[in-house]
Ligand code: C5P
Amino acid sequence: MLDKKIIIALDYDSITDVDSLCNQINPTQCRLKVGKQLFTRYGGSIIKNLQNQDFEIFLDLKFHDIPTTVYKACRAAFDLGVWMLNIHIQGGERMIKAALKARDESNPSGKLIGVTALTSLNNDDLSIYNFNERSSLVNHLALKAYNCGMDGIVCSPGDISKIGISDDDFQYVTPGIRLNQNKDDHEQAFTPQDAVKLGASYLVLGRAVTESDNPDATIKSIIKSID
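Hey, can I get that sequence as one chain, in the form predicted alone?
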């Protein structure tokens, strides 16, 4: 059973909407993702508010800057006690190691994962990186993350089979999960069942849960479907 493998993306503008959802779901069954939208508006207080409700937080800020700046930003984020944080692998090895140093000094049990290629990008978008196809770039960045000692990567479920890493401890956090085939902003969409079969460690869902008439029942149904 993929217990607590569900991550709900809080793509809201209002703390009122966040609290409304949290009152309808169970922190023993899912984790929450706070991104730039909420964090820019509410800062660290939104993290503490959710932690006080017993939710574990994936802070999705995708840091990408010079190593010193990323070290300080990651240190501040891990000082908040977040369960997971991400950075862009494209920042390079020195930046990755600076982020890992911040994690190890502040919150050694926290997870640091790397963003490969955004799930909205197609092969044409990726041409600026001098790679002919998405899978080549994703594999290149995933190997860099793994060799540097990161806990895993953010990628599309469709990328996993093309990544040459044989390590069950290396984790795949997969956005673009839908209960139907509506892709929205993503280049491809996958159902929870599809994603798990492809090797996903964590499933990130947004509107499928946040716009549901019964979010708790939707989460339970997803967990049951991937058990």
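Next up, the form predicted in complex with cytidine-5'-monophosphate. The previous block was the form predicted alone.
The following holds one chain only.
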């Protein structure tokens, strides 16, 4: 069976809303992303709760700190049995290697992926990095992640072709997916079909699914469209 490509972002404040969505969707068809908002309110108990319903979890906490602290935080996260975790590549090589060590000691099959440059950074924000273009910074950080042995990166589908890594095992986790013309707060948005054509390994979908009338039917139609 093909790996599940769909990751649903649980951008909620309340466990009631999480339960309501989870009762309508199927863990054989998608995985779930838990971010800072939900994790800060409920901690590890929300992860266990979702795992007990057979959902696999991408814990999106984007760690960025000194290597020792990131090592300990990644140990704690992988000890929860999460399927995927992310850190900022900008934390540097020693921090990345500390995170990989934590993953290997706790849960070797867990995936550790890197955040390159946040899509919300504008040219002024990026000027401190001494890169003329956003894509050069993204490329530099993607290569750093790859050379350190990370499993992949979070990026826009539009970034993938500009990244000079030819290794089918390196994974691209892509937010900014839309089923219609509505981009919400994304600079660029892509349909699931276009994202997959551009090389996306996993599609992160929030509002397009969670605010749809029938989340289960929406997920099924996305899966059909990218088959």
